[in-house]
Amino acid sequence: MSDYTISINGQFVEERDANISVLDHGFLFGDSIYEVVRTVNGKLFAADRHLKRLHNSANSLEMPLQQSDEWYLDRWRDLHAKRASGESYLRIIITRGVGPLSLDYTQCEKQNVIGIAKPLNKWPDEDYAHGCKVVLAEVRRNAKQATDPAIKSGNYLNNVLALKEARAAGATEAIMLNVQGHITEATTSNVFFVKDGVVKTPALKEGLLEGVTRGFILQVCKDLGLTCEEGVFTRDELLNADEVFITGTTRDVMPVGYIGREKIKFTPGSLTIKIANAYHDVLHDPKNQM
C-alpha cells in the first residue's frame, strides 16, 4: 500500500492514476508553485502564512490563483483525513496549466492543482541529540535576480545539486552561499546561528526563502528577549559560530553538529535548546492551528 495520498483537481486518485498531461508547463519548465503544511494534532499548523506566501509567489509569476483560500485550505484538510491515522506532511502544488510546446504561458487557461499527503517526516533522534551533518555547498544559490529563491516555485534543480553535494558527503543538508560568497539557506532550511549570545540569520535580501519557520522562530527570539540579526554573513562567521541550527516546517529547529569536517563549539547549544523548547510551544498553541 502506498504512502502517499494524492488528489487533483480536488478528486482523489490512486497513485498510478496519478496523471496530468506532458504538455503541462509545471512538467515541462518547472513552471509551478507550491507549499507544504504540516498537522499538530490532527489541525493544519500555520495554513495561513502558507497561503500568504503561495500567493506571493503566485503573483511574483503573473500566476493568481483560480481558487479562493478556503478552497486550498479544503484540500489539505482533505488530504490529511483521507490518510489512516497520524500526523501528515500536505503538498499543494500549482501548475500553469495546459499550453503550447512553447516557453509563451499566455496561452494556459486551467492550472492543475496536485495535493500529495505523506506520513509526517520522522527526522533521526540523533540529529536533534548531537547535531546533524551539513556541507557549504560549491554550487552557488540562484541569484534574486535570476530565479528568486522568494519565489516557491516548482523549479528546484539549484537545490537538488546542491544536496548531491551533501549526500556525497554523508550530510543531511546542503548551505549555499549566493554569487558574493555569502550564506543564504539550506536547500530546504533557513540557516540560523549563534555568536557570543546573539542569534544571527541571513537576510531575506541575500536571496533565500521566507520560512514559515523562520518567522516564528525570530518572534520566539524576541520573546525570549534574545538579541537577533539578520545581516549579512560569511561562511568564516558560520564556522565560527558558538551554535548553529537550522528550521524548516518538518524539521523544526534541528542543531547543527558539524559543517564538513568542522565540529561547531556546543552542539546543541543552549541557545538553541531554548529556542527549540520556546518553538514547541508555538507549534502545539491552539491559535496557530486551524
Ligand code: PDD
Contents of the next structure:
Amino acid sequence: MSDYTISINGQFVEERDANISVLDHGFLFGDSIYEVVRTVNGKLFAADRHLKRLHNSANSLEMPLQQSDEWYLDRWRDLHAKRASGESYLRIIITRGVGPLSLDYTQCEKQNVIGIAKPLNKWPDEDYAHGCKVVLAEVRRNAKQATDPAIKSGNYLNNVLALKEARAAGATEAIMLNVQGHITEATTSNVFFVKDGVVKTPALKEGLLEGVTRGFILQVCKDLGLTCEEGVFTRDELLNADEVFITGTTRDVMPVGYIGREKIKFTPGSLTIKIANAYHDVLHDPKNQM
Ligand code: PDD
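The structure above corresponds to the form predicted on its own; please give the structure of the form predicted together with the named molecule next.
Now the complete complex, all chains and molecules, led by this one.
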C-alpha cells in the first residue's frame, strides 16, 4: 500500500487514479510551482510564509494563483487530516494547466492543484549527532537571469543531477556553486557556516531559494545576539569554516561533518548547537503553527 495521500483540485484520489493530462504544461515543460509545508504537533508550521512564497513563485511566472489563500491552507490541512497518524510532509503543486502542445501558455486557462502527503521523514540521528556528509557539486545552480532559483518551480533538473553526485559519493546533500563560482545552496536546503564566531550564509542575489527555515535562522541569530552576514562566499571559505550546517523544512538544522573528503573542524560546533536548540523552540512556538 502506498504511503502517499493524494488530492487533485481538492478531491482525494487513490494513487492509481491520480491522473493529470499529458497536455498539462506542468508535465510538458516543468511549467509548475510547488511548496512543502510540514506539521508540528499536527498543525501547519509557518504555512503563512510558504503561502507568501507560493504567491511570489506564481507571480514571477505570470500565473497568479486562482484560489483564495484559505483554500490552499485547507488543502494542506485536509491532506494532513486524511493521513492516519504522525507528522506530515505536505506538498502542493500548481501546474500551468492543459493547453496546446506549444511553449505558449496563453491558452492554458485552469491551473491544476495536486496535493501529496507522506509521513515526515526522519533523517538519521547520526547526521545530527556527528554531522552529515555533503559534496560540492560539479553541476552549477542556474543563474538568476535564467529560471531564477528564487522561484520554487517544478524545474529541479540541476538539483536532480547535483543530488546524483552526492549519492555517488555516499553523501546526503550537494552544495551548488553559481556560474561565478560562489556558494549558493544545496539541492533542497540552504547553507550556513561559521568562521571566527560569525555566522555566514550566501546572499539572495547569488541565486538561491529564500528558505523559510533560512529566514527563521537569521532571526534566531539576531535574537541570540550573534553576528550574521549574508554575503558572497567562495568554495575555499566554506571548506575553511569552523562549522557548517544546512537548513530546510525536513532537516531543520543539520550539522555538516564532511564536504567531500574535507573534514569540517567542529561537528557539530557550539554555535550550530545553540542555533539548532533555538530553532527547536521556534518550531514548537504555537504562534508559528496554523
Ligand atoms: N525544499 N533550497 C531549495 C532548492 C529547496 O528546494 C528548499 C526546500 C530549501 C529550503 O527551504 P525551506 O526552509 O523553505 O524548506 C532550499 C523542500 C523541503 C523540498 O523540495 O522538499
